[in-house]
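We begin with a single chain expressed as structure tokens, specifically the form predicted on its own.
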Amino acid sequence: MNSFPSLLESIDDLSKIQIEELLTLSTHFLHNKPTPGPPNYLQPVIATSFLENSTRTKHSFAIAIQRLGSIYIDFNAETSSLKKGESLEETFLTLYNQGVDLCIFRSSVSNQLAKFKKSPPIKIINGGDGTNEHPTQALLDLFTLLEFSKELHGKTIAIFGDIIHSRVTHSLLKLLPHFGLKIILCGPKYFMPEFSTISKDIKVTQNRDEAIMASDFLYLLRIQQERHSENQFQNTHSNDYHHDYGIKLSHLKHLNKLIPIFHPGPANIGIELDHELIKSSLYQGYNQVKNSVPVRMAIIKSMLSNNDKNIGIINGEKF
């Protein structure tokens, strides 16, 4: 995929054609696991650099890298020169000149990668940055939705929970309309972004049952306690989120609305959903985890093969 970007920071970096090509390649990898050849010095070298905790994203990238036959390096930022004051740009350039071909980067700070768009110091995939975006999670969510329902046009997905702090939601809001999905955002007002930032095509409600009954899919988010102030914690508990917005299997049965439930993880049982639901056939979270590897293989493969010769050039000079 020659036109694939060398820095995937946002869903906006991809055209619909590129997204569709990724979905096709992901399907290939899902059903046809490559058999890596013997080690050689020309194997791509790929590093993960996670400045924020992760289980699903980091490990699925590590598996994807190794299934593609690449060399995997876990770059530990806590013991790196970043702790000595080295800039992120210098760190990326150092990795590039050591022979690293691609870096998957995660940070608790939003928009750190945007400044590298014109001249990437190294090929970079955004593994989630602050509350900005998580494009690879959104892409694997789309892949899983299409696996469940081949035609998404005209259907509705309700996203429940901590919308304002959810980077994957910010990516999904850009991605899903490309495929004709209508979106409902549901949750307490203090979890919602400013209405001026929400597209007029997206419905917002504080009524859980209204959102459920109008939807074909539900997408649940955890409350990101690490991004809230203490007062917001108190609001969350005093309003009893599970009672007002949690999704329970018994309640779905009562509404006669047994629809698939998606969750990017980690799921907090007893808050956004109950134990019976996560153990039911409605829960698609484990299919999302399963699909995370082939989708991320497709993204890595597309970026590595884009023939970009301008990596490592800063201020017009090749490093």
Ligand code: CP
Contents of the next structure:
Amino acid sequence: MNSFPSLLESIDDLSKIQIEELLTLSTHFLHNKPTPGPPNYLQPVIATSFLENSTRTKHSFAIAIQRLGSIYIDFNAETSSLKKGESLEETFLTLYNQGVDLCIFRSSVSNQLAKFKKSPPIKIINGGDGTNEHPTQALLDLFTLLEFSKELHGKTIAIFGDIIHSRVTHSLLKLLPHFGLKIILCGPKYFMPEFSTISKDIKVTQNRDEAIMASDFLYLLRIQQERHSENQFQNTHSNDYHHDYGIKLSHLKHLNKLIPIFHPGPANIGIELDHELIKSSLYQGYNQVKNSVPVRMAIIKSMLSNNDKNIGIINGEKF
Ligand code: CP
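Next up, the form predicted together with phosphoric acid mono(formamide)ester (CP) in place of the form predicted on its own?
The complete assembly is shown below, putting the previous chain first.
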């Protein structure tokens, strides 16, 4: 069996067996406190390096790192030498040679990590890169879905909103079919990917009620204005979006479809959902947040334990 990767950039980096092992370890961390490890100076050192804003991902990783007994470094990109033009590779190699074992990295730029796949300068977990992927969010979403139904085969989830700019969706589209979950994408045409890039098993619709009625779970996305080019979606007025695609508790009651509502956060109340829905027991956003810590503990633990010696290599040599 392949060992756990030292660079988790994409869901594609994991086999189904590795994903199942992560789910088992996450359940363990959800129900058990880790046992105290060796003295602090022997503990792994782990850095978060977030070049883009975050509340959920960064802080749940910070908590996961400390719950595992590791030493936590909050690498501040704004005050770092990245601002003096140092490359990402030099930055990672510098952290590695200072004794950092693993770095969780977020950036608004897509696909910056792929070049490190062959020879990672440091162990890296992608905490979300541009519109590309957010694999750890997708894994904690799967973990939360499995709390509702141990068997997801034959179930359907509708993902609503700004699909093309959603790195979470790009990871979910790779992850959920492994577990037999059918996917519907719903939203305005201009938020949908090219049909040629969508698997034939995935249904696309512009009809909100059709998507709701066919689903067991709904997954709502934020409209990601910060990833839109200027005036790209001038017609995306929040009020229109809320009217056409927003999910309201009263409407779900009217359809007699009181099903779990997932959201990776941050949620914009009054756009993709209403205040009544986010305050209702259907809303799973906080359960996703709760599960983010044990799932991220499992990912860190698995990566640290992989015994990969091919880290921090410079021009074929390890210094
Ligand atoms: N889901 C998510 O990535 O949220 P943050 O941007 O707050 O980390």
